[in-house]
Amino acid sequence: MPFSTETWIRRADREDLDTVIGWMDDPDFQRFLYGDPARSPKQIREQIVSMLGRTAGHTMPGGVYLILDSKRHGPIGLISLQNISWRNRSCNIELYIGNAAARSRITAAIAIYRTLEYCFDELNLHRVGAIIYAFNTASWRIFEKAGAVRELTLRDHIVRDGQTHDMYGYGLLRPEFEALRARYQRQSEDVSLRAMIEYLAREETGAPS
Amino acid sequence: MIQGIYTCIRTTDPDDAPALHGLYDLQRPRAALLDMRREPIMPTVDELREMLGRKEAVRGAFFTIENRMGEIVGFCGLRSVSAEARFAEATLMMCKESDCAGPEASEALAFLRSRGFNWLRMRKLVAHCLDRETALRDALLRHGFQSEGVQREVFYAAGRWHNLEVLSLFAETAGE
(Lines of atoms letter the chains of each structure in order from A and count residues from 1; the text may use other names and numbers.)
(Lines give C-alpha, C1' and ligand atoms only; values in the text may rest on other atoms or scores of the structure.)
Protein backbone atom coordinates (compact mmCIF):
# COMPACT_ATOMS: atom_id res chain seq x y z
CA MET A 1 0.00 0.00 0.00
CA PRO A 2 1.51 3.36 -0.91
CA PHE A 3 2.28 5.62 2.01
CA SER A 4 0.66 9.03 1.79
CA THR A 5 0.10 12.07 3.92
CA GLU A 6 -2.26 14.98 3.86
CA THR A 7 0.37 17.52 4.79
CA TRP A 8 2.44 19.74 2.55
CA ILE A 9 5.03 22.47 2.77
CA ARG A 10 4.77 25.94 1.26
CA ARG A 11 6.46 29.32 1.57
CA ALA A 12 5.47 31.16 4.73
CA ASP A 13 3.41 34.26 4.09
CA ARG A 14 2.36 37.39 5.95
CA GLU A 15 -1.01 35.76 6.53
CA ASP A 16 0.73 33.17 8.72
CA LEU A 17 1.93 35.88 11.08
CA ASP A 18 -0.57 35.42 13.91
CA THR A 19 -0.34 31.63 13.78
CA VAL A 20 3.44 31.66 14.03
CA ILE A 21 3.41 34.23 16.83
CA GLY A 22 1.04 31.97 18.74
CA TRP A 23 3.49 29.07 18.37
CA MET A 24 6.42 31.16 19.59
CA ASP A 25 4.58 31.85 22.82
CA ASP A 26 4.47 28.12 23.49
CA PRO A 27 6.90 27.14 26.31
CA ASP A 28 7.92 24.11 24.21
CA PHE A 29 9.13 26.44 21.49
CA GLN A 30 11.36 28.24 23.93
CA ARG A 31 12.61 25.01 25.46
CA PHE A 32 13.33 23.04 22.30
CA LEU A 33 14.38 25.80 19.94
CA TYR A 34 15.35 29.20 21.20
CA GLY A 35 13.87 32.31 22.55
CA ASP A 36 13.98 34.33 25.66
CA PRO A 37 10.71 34.05 27.65
CA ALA A 38 11.15 37.64 28.77
CA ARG A 39 10.80 39.00 25.25
CA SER A 40 7.89 41.34 24.71
CA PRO A 41 5.06 40.42 22.29
CA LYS A 42 6.10 43.41 20.18
CA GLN A 43 9.65 42.10 19.85
CA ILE A 44 8.40 38.63 18.90
CA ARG A 45 6.07 40.13 16.30
CA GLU A 46 8.89 42.20 14.79
CA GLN A 47 11.08 39.11 14.53
CA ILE A 48 8.37 37.12 12.77
CA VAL A 49 7.58 39.98 10.41
CA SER A 50 11.23 40.17 9.41
CA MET A 51 11.29 36.39 8.90
CA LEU A 52 8.16 36.28 6.78
CA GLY A 53 8.85 39.44 4.83
CA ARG A 54 9.01 38.65 1.16
CA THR A 55 12.43 38.94 -0.37
CA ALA A 56 12.74 40.48 -3.80
CA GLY A 57 12.89 37.84 -6.49
CA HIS A 58 16.34 38.81 -7.69
CA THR A 59 18.04 38.60 -4.30
CA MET A 60 19.54 35.51 -2.73
CA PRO A 61 17.96 35.26 0.71
CA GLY A 62 19.92 34.28 3.80
CA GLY A 63 16.91 32.41 5.12
CA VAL A 64 13.85 30.62 3.76
CA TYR A 65 10.79 29.99 5.91
CA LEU A 66 8.29 27.27 5.09
CA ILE A 67 4.96 26.46 6.63
CA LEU A 68 3.95 22.86 7.20
CA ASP A 69 0.29 22.92 6.22
CA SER A 70 -2.41 20.28 6.43
CA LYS A 71 -5.90 19.56 5.18
CA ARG A 72 -7.17 18.61 8.60
CA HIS A 73 -5.56 21.16 10.96
CA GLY A 74 -4.48 24.00 8.69
CA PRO A 75 -0.95 25.33 9.33
CA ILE A 76 0.74 23.09 11.89
CA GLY A 77 4.42 23.95 11.85
CA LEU A 78 7.31 26.10 10.74
CA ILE A 79 10.44 24.96 8.95
CA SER A 80 13.28 27.40 8.71
CA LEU A 81 16.37 27.22 6.54
CA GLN A 82 18.79 29.61 8.13
CA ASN A 83 22.31 30.86 7.55
CA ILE A 84 22.05 29.89 3.91
CA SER A 85 25.48 30.26 2.36
CA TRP A 86 25.29 30.36 -1.41
CA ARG A 87 29.06 30.26 -1.54
CA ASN A 88 29.37 27.10 0.58
CA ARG A 89 26.00 25.77 -0.62
CA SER A 90 24.93 25.05 2.93
CA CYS A 91 22.24 25.93 5.43
CA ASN A 92 20.91 25.02 8.86
CA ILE A 93 17.46 23.53 9.21
CA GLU A 94 14.96 23.78 12.06
CA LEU A 95 11.49 22.29 12.35
CA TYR A 96 8.85 23.19 14.88
CA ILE A 97 5.39 21.69 14.95
CA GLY A 98 3.35 24.30 16.75
CA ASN A 99 -0.01 22.55 16.68
CA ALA A 100 0.34 20.08 19.55
CA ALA A 101 -2.59 17.99 18.29
CA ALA A 102 -0.79 17.42 15.00
CA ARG A 103 2.57 16.42 16.43
CA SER A 104 3.78 13.05 15.26
CA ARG A 105 7.10 11.60 14.27
CA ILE A 106 5.74 10.55 10.90
CA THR A 107 4.51 14.06 10.12
CA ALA A 108 7.82 15.54 11.21
CA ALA A 109 9.87 12.96 9.31
CA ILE A 110 7.95 13.54 6.08
CA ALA A 111 8.31 17.31 6.45
CA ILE A 112 12.05 16.97 7.01
CA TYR A 113 12.40 14.62 4.04
CA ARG A 114 10.60 17.00 1.71
CA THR A 115 12.58 19.95 3.00
CA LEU A 116 15.81 18.06 2.38
CA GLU A 117 14.64 17.36 -1.17
CA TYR A 118 13.93 21.06 -1.54
CA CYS A 119 17.42 21.93 -0.23
CA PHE A 120 19.33 19.49 -2.40
CA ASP A 121 17.19 19.27 -5.54
CA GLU A 122 15.85 22.80 -5.83
CA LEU A 123 18.29 25.06 -3.99
CA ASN A 124 21.25 22.93 -5.13
CA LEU A 125 22.81 22.90 -1.67
CA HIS A 126 25.70 20.64 -0.77
CA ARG A 127 25.23 20.39 2.97
CA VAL A 128 22.36 20.73 5.43
CA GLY A 129 23.17 21.07 9.12
CA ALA A 130 21.11 21.07 12.28
CA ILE A 131 21.90 22.01 15.86
CA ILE A 132 19.67 20.11 18.30
CA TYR A 133 19.60 20.00 22.07
CA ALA A 134 20.50 16.57 23.43
CA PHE A 135 17.26 16.32 25.41
CA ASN A 136 15.23 16.78 22.23
CA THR A 137 15.53 13.09 21.45
CA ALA A 138 12.61 12.93 19.02
CA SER A 139 14.17 15.59 16.79
CA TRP A 140 17.68 14.21 16.57
CA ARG A 141 16.35 10.72 15.94
CA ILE A 142 14.44 12.02 12.93
CA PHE A 143 17.61 13.62 11.57
CA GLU A 144 19.53 10.40 12.09
CA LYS A 145 16.81 8.47 10.25
CA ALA A 146 17.19 10.98 7.43
CA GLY A 147 20.84 9.99 7.16
CA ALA A 148 22.40 12.93 9.00
CA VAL A 149 25.64 12.27 10.87
CA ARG A 150 26.18 13.50 14.42
CA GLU A 151 29.33 15.52 13.96
CA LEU A 152 29.45 17.56 17.15
CA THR A 153 28.69 16.92 20.77
CA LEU A 154 29.00 20.29 22.46
CA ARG A 155 29.19 19.44 26.13
CA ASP A 156 27.25 21.51 28.68
CA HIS A 157 26.56 24.08 26.02
CA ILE A 158 23.13 25.47 26.83
CA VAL A 159 21.14 26.20 29.94
CA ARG A 160 17.51 25.19 30.41
CA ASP A 161 15.70 25.29 33.74
CA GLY A 162 18.92 26.07 35.55
CA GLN A 163 20.77 23.03 34.20
CA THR A 164 23.37 22.75 31.49
CA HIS A 165 22.73 20.38 28.61
CA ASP A 166 24.71 19.01 25.69
CA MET A 167 23.98 20.15 22.17
CA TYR A 168 24.41 18.02 19.07
CA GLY A 169 25.52 19.19 15.66
CA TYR A 170 24.32 17.17 12.67
CA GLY A 171 25.41 17.33 9.07
CA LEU A 172 23.99 15.74 5.94
CA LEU A 173 25.90 15.92 2.66
CA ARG A 174 24.23 15.66 -0.70
CA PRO A 175 25.75 12.24 -1.63
CA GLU A 176 24.55 10.85 1.70
CA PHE A 177 21.02 12.06 1.06
CA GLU A 178 21.05 10.65 -2.46
CA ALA A 179 22.26 7.29 -1.13
CA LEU A 180 19.44 7.26 1.42
CA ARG A 181 16.87 8.14 -1.23
CA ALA A 182 18.14 5.34 -3.47
CA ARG A 183 18.08 2.85 -0.61
CA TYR A 184 14.46 3.64 0.29
CA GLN A 185 13.36 4.44 -3.25
CA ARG A 186 9.83 3.09 -3.00
CA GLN A 187 8.95 4.73 0.30
CA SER A 188 10.62 7.99 -0.64
CA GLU A 189 8.66 8.25 -3.87
CA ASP A 190 5.42 8.17 -1.87
CA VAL A 191 6.43 11.10 0.32
CA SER A 192 8.53 13.04 -2.16
CA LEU A 193 8.03 16.65 -3.13
CA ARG A 194 6.78 15.43 -6.50
CA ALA A 195 4.16 13.24 -4.81
CA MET A 196 3.15 16.17 -2.65
CA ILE A 197 2.69 18.44 -5.68
CA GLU A 198 0.64 15.77 -7.43
CA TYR A 199 -1.52 15.40 -4.31
CA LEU A 200 -2.14 19.17 -4.20
CA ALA A 201 -3.03 19.18 -7.91
CA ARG A 202 -5.54 16.37 -7.38
CA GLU A 203 -7.04 18.22 -4.43
CA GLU A 204 -7.42 21.35 -6.53
CA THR A 205 -9.08 19.62 -9.46
CA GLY A 206 -11.01 17.10 -7.39
CA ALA A 207 -9.50 14.25 -9.38
CA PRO A 208 -9.45 10.82 -7.72
CA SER A 209 -6.18 9.67 -6.12
CA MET B 1 48.76 45.75 28.73
CA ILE B 2 49.92 42.35 29.88
CA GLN B 3 53.69 41.99 29.87
CA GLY B 4 54.80 38.38 29.52
CA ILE B 5 58.18 36.75 29.07
CA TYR B 6 57.86 36.57 25.28
CA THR B 7 54.98 38.91 24.52
CA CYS B 8 53.19 42.08 25.30
CA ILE B 9 49.43 41.63 24.91
CA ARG B 10 47.24 44.72 24.66
CA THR B 11 43.82 45.72 23.33
CA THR B 12 43.87 46.18 19.58
CA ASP B 13 44.09 49.76 18.32
CA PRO B 14 42.85 51.15 15.00
CA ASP B 15 46.51 51.57 14.01
CA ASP B 16 46.84 47.75 14.03
CA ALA B 17 44.41 47.49 11.10
CA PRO B 18 47.10 46.97 8.39
CA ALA B 19 48.63 44.05 10.30
CA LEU B 20 45.20 42.53 10.91
CA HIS B 21 44.29 42.98 7.26
CA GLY B 22 47.26 40.81 6.31
CA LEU B 23 45.53 37.81 7.91
CA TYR B 24 42.60 37.92 5.48
CA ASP B 25 43.92 35.58 2.80
CA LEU B 26 41.55 33.37 0.80
CA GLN B 27 44.38 30.99 -0.06
CA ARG B 28 45.05 30.48 3.64
CA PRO B 29 41.63 30.78 5.26
CA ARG B 30 41.28 30.86 9.03
CA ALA B 31 38.28 29.70 11.01
CA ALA B 32 38.40 32.81 13.18
CA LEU B 33 37.78 35.04 10.17
CA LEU B 34 34.63 33.32 8.90
CA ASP B 35 31.18 34.70 9.59
CA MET B 36 28.08 32.91 10.94
CA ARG B 37 27.53 31.21 7.58
CA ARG B 38 31.19 30.19 7.46
CA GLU B 39 31.82 32.60 4.66
CA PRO B 40 35.04 34.61 4.50
CA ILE B 41 34.85 38.33 5.15
CA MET B 42 37.16 40.51 3.08
CA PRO B 43 37.21 43.96 4.69
CA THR B 44 39.41 46.81 3.58
CA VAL B 45 42.05 48.30 5.87
CA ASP B 46 39.84 51.35 6.33
CA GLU B 47 36.85 49.22 7.35
CA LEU B 48 39.00 47.36 9.87
CA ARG B 49 40.37 50.62 11.22
CA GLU B 50 36.87 51.97 11.64
CA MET B 51 35.66 48.76 13.30
CA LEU B 52 38.57 48.66 15.72
CA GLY B 53 38.02 52.26 16.67
CA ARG B 54 34.26 52.15 16.94
CA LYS B 55 33.07 49.02 18.60
CA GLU B 56 33.48 49.00 22.34
CA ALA B 57 32.86 45.26 22.35
CA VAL B 58 35.74 44.70 19.97
CA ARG B 59 38.05 46.98 21.90
CA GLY B 60 37.49 45.09 25.12
CA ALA B 61 37.66 41.62 23.66
CA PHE B 62 40.25 41.70 20.89
CA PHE B 63 43.96 41.87 21.57
CA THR B 64 47.20 42.43 19.72
CA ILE B 65 50.18 40.19 20.45
CA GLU B 66 53.58 41.86 20.19
CA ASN B 67 56.92 40.11 20.55
CA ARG B 68 59.79 41.40 22.67
CA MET B 69 60.89 43.71 19.86
CA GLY B 70 57.47 45.37 19.76
CA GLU B 71 56.51 43.75 16.43
CA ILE B 72 52.96 42.54 15.94
CA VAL B 73 53.07 38.75 15.71
CA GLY B 74 49.37 37.96 16.05
CA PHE B 75 45.94 38.67 17.44
CA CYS B 76 43.75 36.90 19.95
CA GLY B 77 40.35 37.43 21.48
CA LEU B 78 37.27 36.22 23.26
CA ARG B 79 33.96 36.74 21.49
CA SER B 80 30.35 35.64 21.20
CA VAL B 81 30.11 35.35 24.93
CA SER B 82 26.98 33.58 26.12
CA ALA B 83 26.24 35.04 29.53
CA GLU B 84 23.57 32.42 30.15
CA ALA B 85 25.71 29.36 29.47
CA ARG B 86 28.92 31.19 30.46
CA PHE B 87 30.99 30.27 27.46
CA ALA B 88 33.06 32.30 25.06
CA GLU B 89 34.78 31.67 21.78
CA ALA B 90 38.55 31.97 21.95
CA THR B 91 40.43 33.02 18.82
CA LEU B 92 44.15 33.01 18.15
CA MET B 93 45.65 34.14 14.86
CA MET B 94 49.40 34.29 14.53
CA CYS B 95 50.66 36.29 11.54
CA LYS B 96 52.95 33.37 10.66
CA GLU B 97 50.83 30.29 11.23
CA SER B 98 53.89 28.23 12.14
CA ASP B 99 54.36 30.55 15.13
CA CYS B 100 51.42 28.76 16.75
CA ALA B 101 54.07 26.28 17.90
CA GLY B 102 56.13 29.02 19.53
CA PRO B 103 56.23 30.59 22.99
CA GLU B 104 54.35 33.73 21.91
CA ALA B 105 51.28 31.71 20.95
CA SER B 106 51.54 29.70 24.12
CA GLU B 107 51.59 32.86 26.21
CA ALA B 108 48.63 34.23 24.28
CA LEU B 109 46.61 31.07 24.94
CA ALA B 110 47.52 31.22 28.64
CA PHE B 111 46.32 34.82 28.62
CA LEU B 112 43.00 33.82 27.00
CA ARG B 113 42.50 31.05 29.53
CA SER B 114 43.16 33.36 32.43
CA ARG B 115 41.01 36.14 31.05
CA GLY B 116 38.17 33.80 30.15
CA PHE B 117 38.05 31.81 33.35
CA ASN B 118 39.35 34.23 36.02
CA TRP B 119 38.44 37.66 34.67
CA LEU B 120 35.17 36.94 32.86
CA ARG B 121 34.30 33.92 35.07
CA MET B 122 33.50 31.78 32.04
CA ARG B 123 32.78 28.09 32.45
CA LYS B 124 33.82 27.02 28.98
CA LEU B 125 35.97 28.27 26.13
CA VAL B 126 35.30 27.11 22.58
CA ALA B 127 37.71 27.36 19.64
CA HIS B 128 37.34 26.56 15.94
CA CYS B 129 39.97 25.25 13.51
CA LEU B 130 39.79 24.56 9.81
CA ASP B 131 41.44 21.30 8.82
CA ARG B 132 44.39 23.20 7.37
CA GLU B 133 45.11 24.97 10.68
CA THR B 134 47.10 22.10 12.15
CA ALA B 135 49.59 24.25 14.08
CA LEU B 136 46.75 26.09 15.80
CA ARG B 137 45.00 22.81 16.61
CA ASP B 138 48.18 21.39 18.15
CA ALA B 139 48.62 24.52 20.27
CA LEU B 140 45.04 24.29 21.53
CA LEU B 141 45.48 20.61 22.42
CA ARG B 142 48.67 21.44 24.34
CA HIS B 143 46.64 23.90 26.38
CA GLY B 144 44.06 21.31 27.33
CA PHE B 145 41.42 21.88 24.67
CA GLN B 146 39.57 18.73 23.60
CA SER B 147 37.78 18.03 20.34
CA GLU B 148 33.98 18.16 20.36
CA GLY B 149 33.75 17.01 16.77
CA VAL B 150 34.27 17.98 13.16
CA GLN B 151 31.72 19.56 10.84
CA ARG B 152 32.34 18.12 7.39
CA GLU B 153 32.64 20.18 4.23
CA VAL B 154 31.25 23.40 5.69
CA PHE B 155 33.48 25.81 3.83
CA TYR B 156 34.70 25.97 0.23
CA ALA B 157 37.89 27.82 -0.60
CA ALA B 158 41.04 27.45 -2.65
CA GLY B 159 39.34 24.81 -4.79
CA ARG B 160 38.28 22.36 -2.12
CA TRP B 161 35.97 21.71 0.78
CA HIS B 162 37.23 22.31 4.31
CA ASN B 163 36.16 20.67 7.54
CA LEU B 164 35.74 22.69 10.71
CA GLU B 165 36.66 21.28 14.11
CA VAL B 166 35.23 22.55 17.39
CA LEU B 167 37.43 22.27 20.47
CA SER B 168 36.58 23.20 24.01
CA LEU B 169 38.15 23.72 27.39
CA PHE B 170 36.29 23.76 30.70
CA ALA B 171 37.40 25.82 33.67
CA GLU B 172 37.62 22.79 35.94
CA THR B 173 39.78 20.92 33.41
CA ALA B 174 42.00 23.94 32.91
CA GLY B 175 42.54 24.23 36.66
CA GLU B 176 41.86 27.95 36.52
The other form holds:
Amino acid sequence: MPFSTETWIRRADREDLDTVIGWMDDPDFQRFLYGDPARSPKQIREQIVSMLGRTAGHTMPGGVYLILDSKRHGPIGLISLQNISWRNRSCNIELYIGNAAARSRITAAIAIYRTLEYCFDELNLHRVGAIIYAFNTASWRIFEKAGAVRELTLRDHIVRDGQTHDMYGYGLLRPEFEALRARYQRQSEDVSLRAMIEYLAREETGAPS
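What would the structure be for the form predicted on its own, rather than the form predicted together with the partner chain?
Just this one chain is shown here; partners and other molecules are left out.
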Protein backbone atom coordinates (compact mmCIF):
# COMPACT_ATOMS: atom_id res chain seq x y z
CA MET A 1 0.00 0.00 0.00
CA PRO A 2 1.60 3.33 -1.03
CA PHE A 3 1.96 6.05 1.59
CA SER A 4 -0.13 9.18 1.07
CA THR A 5 1.54 12.57 0.74
CA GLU A 6 1.07 15.93 -0.98
CA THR A 7 4.25 15.34 -2.97
CA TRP A 8 4.34 12.92 -5.87
CA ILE A 9 6.45 11.82 -8.82
CA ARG A 10 5.53 11.77 -12.50
CA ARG A 11 7.24 11.10 -15.80
CA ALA A 12 9.33 14.01 -17.08
CA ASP A 13 8.54 15.48 -20.47
CA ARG A 14 9.69 18.28 -22.77
CA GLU A 15 7.56 20.83 -20.92
CA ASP A 16 9.87 20.39 -17.92
CA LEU A 17 12.98 21.43 -19.85
CA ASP A 18 12.91 25.13 -18.95
CA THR A 19 12.33 24.35 -15.27
CA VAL A 20 15.18 21.87 -15.03
CA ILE A 21 17.54 24.09 -17.00
CA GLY A 22 16.67 26.96 -14.65
CA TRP A 23 17.90 24.87 -11.72
CA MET A 24 21.37 24.77 -13.27
CA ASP A 25 22.14 28.25 -11.98
CA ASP A 26 22.00 26.94 -8.42
CA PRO A 27 25.53 26.01 -7.24
CA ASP A 28 24.11 23.25 -5.02
CA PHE A 29 22.37 21.62 -7.99
CA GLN A 30 25.66 21.58 -9.92
CA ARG A 31 27.55 20.38 -6.82
CA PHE A 32 25.45 17.23 -6.58
CA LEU A 33 25.08 16.66 -10.32
CA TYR A 34 27.14 13.64 -11.29
CA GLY A 35 30.03 14.40 -13.61
CA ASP A 36 32.56 17.17 -14.07
CA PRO A 37 31.48 20.36 -12.23
CA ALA A 38 33.77 22.36 -14.53
CA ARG A 39 31.45 21.79 -17.49
CA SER A 40 30.05 24.92 -19.06
CA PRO A 41 26.36 25.82 -18.67
CA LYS A 42 25.94 24.98 -22.36
CA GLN A 43 27.32 21.46 -21.84
CA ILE A 44 25.10 20.87 -18.82
CA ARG A 45 22.09 22.18 -20.73
CA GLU A 46 22.82 19.82 -23.62
CA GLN A 47 22.98 16.92 -21.16
CA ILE A 48 19.59 17.75 -19.65
CA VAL A 49 18.01 18.35 -23.07
CA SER A 50 19.22 14.92 -24.16
CA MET A 51 17.79 13.39 -20.97
CA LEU A 52 14.32 14.92 -21.13
CA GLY A 53 14.04 15.52 -24.84
CA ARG A 54 14.48 11.98 -26.07
CA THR A 55 11.48 10.23 -27.52
CA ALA A 56 9.99 7.02 -26.19
CA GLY A 57 11.26 4.84 -29.00
CA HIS A 58 11.66 1.71 -26.94
CA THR A 59 8.98 -0.22 -25.11
CA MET A 60 11.55 -1.25 -22.49
CA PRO A 61 13.81 1.81 -21.95
CA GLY A 62 17.13 1.59 -20.16
CA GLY A 63 16.49 4.89 -18.41
CA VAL A 64 13.47 6.68 -16.93
CA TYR A 65 13.33 10.35 -15.88
CA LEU A 66 10.84 11.54 -13.28
CA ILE A 67 9.87 14.92 -11.85
CA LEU A 68 9.18 15.38 -8.15
CA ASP A 69 6.09 17.59 -8.02
CA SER A 70 4.46 19.44 -5.13
CA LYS A 71 1.08 21.08 -4.60
CA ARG A 72 2.80 24.00 -2.88
CA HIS A 73 5.93 24.55 -5.01
CA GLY A 74 5.22 22.82 -8.31
CA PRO A 75 8.16 20.89 -9.83
CA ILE A 76 10.93 20.65 -7.22
CA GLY A 77 13.28 17.87 -8.29
CA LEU A 78 14.61 15.53 -10.95
CA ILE A 79 14.89 11.77 -10.48
CA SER A 80 16.85 9.58 -12.85
CA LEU A 81 16.50 5.80 -13.04
CA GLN A 82 19.54 4.53 -14.94
CA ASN A 83 20.97 1.19 -16.05
CA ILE A 84 17.56 -0.45 -15.88
CA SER A 85 17.97 -4.17 -16.48
CA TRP A 86 14.58 -5.74 -17.10
CA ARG A 87 16.16 -9.18 -17.19
CA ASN A 88 17.86 -8.73 -13.82
CA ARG A 89 15.08 -6.47 -12.46
CA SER A 90 17.48 -3.82 -11.21
CA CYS A 91 18.35 -0.14 -11.67
CA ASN A 92 20.31 2.75 -10.17
CA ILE A 93 18.68 5.95 -8.96
CA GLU A 94 19.89 9.55 -8.86
CA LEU A 95 18.04 12.42 -7.17
CA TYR A 96 18.49 16.19 -7.53
CA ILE A 97 16.35 18.69 -5.61
CA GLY A 98 16.33 21.74 -7.85
CA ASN A 99 13.93 24.09 -6.06
CA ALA A 100 15.98 25.66 -3.27
CA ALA A 101 12.85 26.84 -1.42
CA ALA A 102 11.64 23.25 -1.14
CA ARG A 103 15.02 21.68 -0.35
CA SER A 104 14.99 19.88 2.99
CA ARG A 105 15.63 16.51 4.57
CA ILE A 106 11.90 15.75 4.47
CA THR A 107 11.70 16.61 0.76
CA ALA A 108 14.67 14.37 -0.03
CA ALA A 109 13.21 11.54 2.03
CA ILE A 110 9.82 11.80 0.33
CA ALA A 111 11.51 11.77 -3.08
CA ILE A 112 13.58 8.70 -2.24
CA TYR A 113 10.67 6.75 -0.77
CA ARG A 114 8.38 7.72 -3.65
CA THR A 115 11.02 6.56 -6.12
CA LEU A 116 11.53 3.27 -4.30
CA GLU A 117 7.77 2.67 -4.37
CA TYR A 118 7.79 3.33 -8.10
CA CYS A 119 10.72 0.99 -8.72
CA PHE A 120 9.35 -1.90 -6.68
CA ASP A 121 5.58 -1.48 -7.10
CA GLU A 122 5.26 -0.10 -10.63
CA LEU A 123 8.36 -1.38 -12.43
CA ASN A 124 8.40 -4.67 -10.49
CA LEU A 125 12.15 -4.47 -9.89
CA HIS A 126 13.99 -6.56 -7.32
CA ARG A 127 17.01 -4.37 -6.62
CA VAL A 128 17.68 -0.63 -6.53
CA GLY A 129 21.19 0.77 -6.30
CA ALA A 130 22.51 4.26 -5.64
CA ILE A 131 25.89 5.97 -5.83
CA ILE A 132 26.01 8.80 -3.28
CA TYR A 133 28.74 11.31 -2.47
CA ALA A 134 30.09 10.93 1.06
CA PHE A 135 29.45 14.62 1.82
CA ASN A 136 25.77 14.15 0.94
CA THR A 137 25.07 12.85 4.43
CA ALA A 138 21.33 13.44 4.36
CA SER A 139 20.83 11.28 1.26
CA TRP A 140 22.86 8.26 2.32
CA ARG A 141 21.39 8.32 5.83
CA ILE A 142 17.87 8.33 4.35
CA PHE A 143 18.80 5.48 2.06
CA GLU A 144 20.16 3.52 4.99
CA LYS A 145 16.97 4.15 6.98
CA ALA A 146 15.09 2.57 4.07
CA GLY A 147 17.09 -0.61 4.68
CA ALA A 148 19.81 -0.19 2.05
CA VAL A 149 23.25 -1.71 2.57
CA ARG A 150 26.48 0.15 1.85
CA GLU A 151 28.19 -2.30 -0.46
CA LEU A 152 31.28 -0.36 -1.53
CA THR A 153 33.32 2.76 -0.93
CA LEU A 154 35.21 4.48 -3.73
CA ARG A 155 37.93 6.42 -1.94
CA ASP A 156 38.76 9.99 -3.03
CA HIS A 157 36.61 9.41 -6.10
CA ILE A 158 35.43 12.97 -6.78
CA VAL A 159 36.67 16.51 -6.32
CA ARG A 160 34.44 19.30 -5.09
CA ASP A 161 35.63 22.75 -3.98
CA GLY A 162 39.24 21.63 -4.28
CA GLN A 163 38.81 18.66 -1.94
CA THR A 164 38.57 14.95 -2.66
CA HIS A 165 35.61 12.96 -1.35
CA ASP A 166 34.62 9.33 -1.12
CA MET A 167 31.65 7.91 -2.95
CA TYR A 168 29.38 5.23 -1.49
CA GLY A 169 27.58 2.46 -3.33
CA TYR A 170 24.29 1.21 -1.86
CA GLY A 171 21.96 -1.63 -2.68
CA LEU A 172 18.36 -2.17 -1.57
CA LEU A 173 16.31 -5.29 -2.25
CA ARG A 174 12.55 -5.46 -2.56
CA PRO A 175 12.05 -7.63 0.60
CA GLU A 176 14.07 -5.11 2.63
CA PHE A 177 11.89 -2.21 1.53
CA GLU A 178 8.68 -4.18 2.04
CA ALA A 179 9.84 -5.08 5.56
CA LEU A 180 10.26 -1.37 6.34
CA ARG A 181 6.74 -0.54 5.13
CA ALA A 182 5.21 -3.44 7.05
CA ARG A 183 7.09 -2.48 10.19
CA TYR A 184 5.90 1.11 10.07
CA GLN A 185 2.30 0.24 9.27
CA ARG A 186 2.17 -1.82 12.45
CA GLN A 187 3.22 1.28 14.39
CA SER A 188 0.72 3.79 13.04
CA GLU A 189 -2.72 3.98 11.51
CA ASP A 190 -1.75 7.23 9.80
CA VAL A 191 -0.23 5.76 6.65
CA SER A 192 1.39 8.95 5.41
CA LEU A 193 4.90 9.22 4.10
CA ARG A 194 5.68 12.33 6.13
CA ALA A 195 4.48 10.62 9.31
CA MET A 196 6.66 7.62 8.57
CA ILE A 197 9.75 9.76 7.99
CA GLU A 198 9.17 11.73 11.18
CA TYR A 199 8.67 8.48 13.09
CA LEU A 200 11.96 7.09 11.78
CA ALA A 201 13.77 10.32 12.68
CA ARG A 202 12.45 10.16 16.27
CA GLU A 203 13.46 6.52 16.47
CA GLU A 204 16.96 7.35 15.26
CA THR A 205 17.49 10.08 17.86
CA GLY A 206 15.73 8.25 20.67
CA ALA A 207 13.12 11.02 21.04
CA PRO A 208 9.70 10.01 22.47
CA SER A 209 6.95 9.29 19.93
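Keep in mind that this is a model prediction, so the values were computed, not measured. Numbering follows the first chain given and starts at 1. So that the term is clear: the rigid core is the largest set of C-alpha atoms that superpose within 1.5 Å between two forms.
For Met24, a C-alpha deviation of 2 angstroms or more is recorded between the two forms after rigid-core alignment. The rigid core superposition between the two forms gives a CA shift for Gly162 of 2.9 Å.
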